[in-house]
Structure formats: C-alpha cells, structure tokens
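Given as structure tokens, the chain that follows is alone and in the form predicted on its own.
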Amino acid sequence: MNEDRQIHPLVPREGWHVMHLFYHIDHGQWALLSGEERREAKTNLTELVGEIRATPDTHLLAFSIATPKADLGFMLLTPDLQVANQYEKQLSLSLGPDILTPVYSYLSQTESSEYTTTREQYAEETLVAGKGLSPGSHEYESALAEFDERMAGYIRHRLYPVLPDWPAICFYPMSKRRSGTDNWYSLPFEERKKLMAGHARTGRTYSGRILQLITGSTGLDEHEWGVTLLAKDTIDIKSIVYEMRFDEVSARFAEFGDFYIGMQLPLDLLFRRLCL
C-alpha cells in the first residue's frame, strides 16, 4: 500500500467547516506529571494554537467554560475538513494522552441564508413599490449599489467570518420543529421568509453588542444549526435569547440543545484559570 498517496481535501464549494470542542481536564492525571512535564505540555498546546492560527483562512478561539459542564473549549474554523480533523486530534492530545477528555463536540459549516433578500426583490419591493423610485434613475441606481455592497459584506461575514476577541462566548445547537401543525418544513417559503425576517429584526437591535454566527449542520450533526454568540456583557446574551423566544419562529418552531458559556482568554491566563 502506498503510504504517500495523496489525501484529498474536503473543502465545501462555499464556506468553512466549524468545530466546537469541549473538554474536561483530569486534574488527577495532571497532578502526576512533574513540573517539567507540565511546562512541556503547556508549551506544546501553545505552539499548536500558534500553528493553527497561522494556517491560512483558519481561526481558533480558546475559552474557559463557566460551569462544570466542561473546563476548556475551542471553536475551530477552517475550509478543509481533513485539516479540521487533524487539528482536532492534536488538540485533544495536546496536554498529554490522559489529560483532556472530550465531553461534547459539534460539527457545522458556515452558510448564507436562503431567506436573504435578493437584488431583484429589493429593487422591486423596496425601491420601486416602497420608495417610488424609477428604474434607471440616479437615486434608484445609487440605492441599488449601496444594497449590493451591504449584502456582499453580509454574505462574506456569514461564509468567511472574522470573529472578535470579545470576552463572552455562548454556543448552542438548535433545530426547527417538525410536529403536526408546527412543522417548519411544511410551511410555504414566503411564510418562512416572513417569520425569519421578524427574527432578524430582533437580532439587528443588538448590533454592536452581539456578534451572531449561525452555522448549518443538517446531515453533519445531531441538530440543524449551531449558534455562536460573542458579546462584551453576558446580559446581552441573556437578553437576545430571551427576546427572540417571543418571535413566532422560536416560540412555535425552535428546539434547543444545551447552552455552553465561556470566556475567551489569552493562553497564559487561560492556563491559570484552568489551574494548570
């Protein structure tokens, strides 16, 4: 068998793969290591984090989990699933073979939304019908160009995000309900789009306080989406989730998994927080 045969990349046509990884630390095993072994283990993880963050189109967030659900969390974004898989295995063993125990993980992909307003819809419904602008006029063309620029930035963020180092991070998976009359997938597209538009309006009121990244996981993991919220204040996380639950799209159709709350920290502070 040819051991050097090429490993084919698994890169989606658009977007990146996203892994959320959560671990418990076995402090009993850690206590058995000598001081030198502990320093080597922390150096190994530090160098691995640096290597991952230096990989093109790759981002890695590291955070301490606020409750005993887990101790340490990572959020890894990278195009190639082969690369994501390699880094995930290395992260799991980075402090030694018996130190980190995976307690939860989630695989998804960045994606654009099927409910995004198209250029044609914006022109017809907003510019012509809503504002009374004439196609071809200076005002019409200027507004359309502004829309194109705004939507290009929005889609770029959804597919290829750059996430800030805001201290608070929240992750939870969710699905749309498929039960009796509350079957999301039996609704006409226009009704689903209208419901999602109301949901989005709520989200926009938190601009500057919450950065939200929704990643798709249908066929990849146990739920249909992963939701990552970054914030400077946990009250904004609590508030946006609470407020959105009154939107019909959540109140009637949403089903949620467990919530994980963490705090992004530089590695030296993260090690101290984790008592390593």
Ligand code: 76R
Given for the second form:
Amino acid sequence: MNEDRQIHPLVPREGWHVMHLFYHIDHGQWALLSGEERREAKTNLTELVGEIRATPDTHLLAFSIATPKADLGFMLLTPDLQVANQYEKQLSLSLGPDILTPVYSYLSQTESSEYTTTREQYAEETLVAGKGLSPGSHEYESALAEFDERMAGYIRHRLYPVLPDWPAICFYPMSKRRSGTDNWYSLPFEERKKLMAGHARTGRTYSGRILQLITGSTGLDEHEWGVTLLAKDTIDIKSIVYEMRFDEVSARFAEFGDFYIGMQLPLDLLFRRLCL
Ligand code: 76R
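Having displayed the form predicted on its own, please output the structure of the form predicted in complex with this ligand.
Time for the whole complex; same chain goes first.
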C-alpha cells in the first residue's frame, strides 16, 4: 500500500480560498464550564486566531453578528484549501466541544473579473475616442501608465485582498438568474460586459465608503458569488444594496441568499460582546 502521507496542497493557480463561518454559542454548555475552563477556552481561541493571522498570505476577520441569526462570525482568507479546512475545524472546536455550533458557512475563491476594462479598451474608448488624445503623445502615454498602475492595484486587491478593520461587515451570497429571457448565461459577452460597466459605475460612487470583495463560488457552494461589503456606516451598506437593486444587472438578474451583518471587534471586546 502506498504509505505516502504527504498532504497535497490545494492552492489555486491564482487567488485564495475564502470561508465565511457563522456560529451560535451554546450558553447552556458554556455555563457548565468553571471559571478556569472558560479562561482556558478563550486563551485557546485567542492563540489560534494569533496563529492563523501569523500564517503567510492569510487573513482572519472576527465579528459579532447582529440579531440572533448567529452570534459569532469569521471570514478566513488563505491560499490552500487544506489549511483553510484545518483552521476552520480548529476554530469550530476552539472554545471546547459543543460551545460553537455552525449555523451557516460559505466557501468561495477570490477571482479577477472577465469584465475588467482592458488596456486596449481604455486606450481606444477613453483616451482616443473620449479625450481625443493621440497615441504616442506624452499625455496619452502618461494616462495609460496611470491606468496600468491603477489596474494592477485593483486586480491585486481582487485576488489577494487585505481588508481594512472597518467596523461593519455585510455578507450575502448571490447568483445571476437563469430563467426564460432573463438568463445571464445565455447573453453574449459584449452585452454582459456593457451591463457590468453600468454596475461598476454605480459601485464606484461608493469609493471610500464601501469596500467590496466579490468572491466566486460556482461549483464550490450553493450560490455563484459571495458578496462581502465593509463599511464605516451601515447606511452605506443599506444604500448601496438599495441602489444596486435598480441597476439592470441586479434588477433583472440577481438572486440573493441570506444577509448577515457583523461588527469587527478586537478579541477581548468580542468575548465581552458575546457574553463569554
Ligand atoms: O471596474 C472594474 O473593472 C470592476 C468593476 C466591477 C466588477 C467586474 C464591480 C464593481 N463589480 C464587479 C463584479 Mn460588483 N458588486 C456586487 C454587489 O447587491 C447587489 O445587487 C449586488 C452585490 C455589490 C453591492 C457590488 C458592489 N459585482 C461583480 C460581480 C461578478 C459578476 C460576474 O462576474 O458575472 C458580482 C456578483 C457583483 C456584485 N461592485 C463594484 C460593487 C462596487 C462598490 C464596485 C466598485 C468597486 C470599485 O471600483 O472600487
């Protein structure tokens, strides 16, 4: 028998794996622990979070969930699914058996977009047709260099994001409709691209107020994308989602799963918030 016990890493060719994990706390079980056992449990979770956050290319957001839909949430980003799986199992057990009960979870991957504006497109449509610049001119070249730099940063953010500690986090899964004349997947690429450009225009008006991370989940989970929005004011979450509903991409094609709202907190405050 092959006794090769090496675990084969599952690192995508590009991007990282992403897990959204939501738990209920069983306060009945927690009440059975002694003060010493509770301290140990919290130390255990704190050490695990520290270990995860010290892992290269790995990020862990921890938050308290608003409303009894869930109590505690984590968003884990890491390249290797084997590592994500190991951390996820450890997180579930970190406060001891039967304390954390998973209530919802979502698996996705960071991805670049097929609708991103290409260099050629930007040059032709924006610089030549839009601004009347001639190729080769100083202005044209410097605008193009600026575009290259902005896009490199943008693509890096989509594939290898570092998320800010903004207090409000919103997560929901979504899919594009596939019914009758509203089948996103039977539209030609050019039409989808045009529709997505409208979507992006709306999105960009929230720059600095909403940080959005769209992660792909076709073949990985129930819906097609996970939507993660970070904000400093919940009104920006409410208004971007409302405004997007009027945008054709969402109005005609979007289908949504459950919404979760959380608050990112340092661990000591998180424990206090969760009455642990
Ligand atoms: O400029 C670019 O090239 C990128 C533009 C862009 C893409 C490709 C973009 C911009 N999004 C893209 C893709 Mn988005 N987004 C959502 C939601 O609630 C709803 O109705 C929809 C949920 C929000 C709130 C949002 C916000 N986006 C996608 C995709 C993948 C589509 C596909 O591949 O078919 C989905 C599912 C999706 C959904 N989007 C933006 C935003 C915001 C705020 C922006 C501007 C980001 C910025 O420029 O900083």
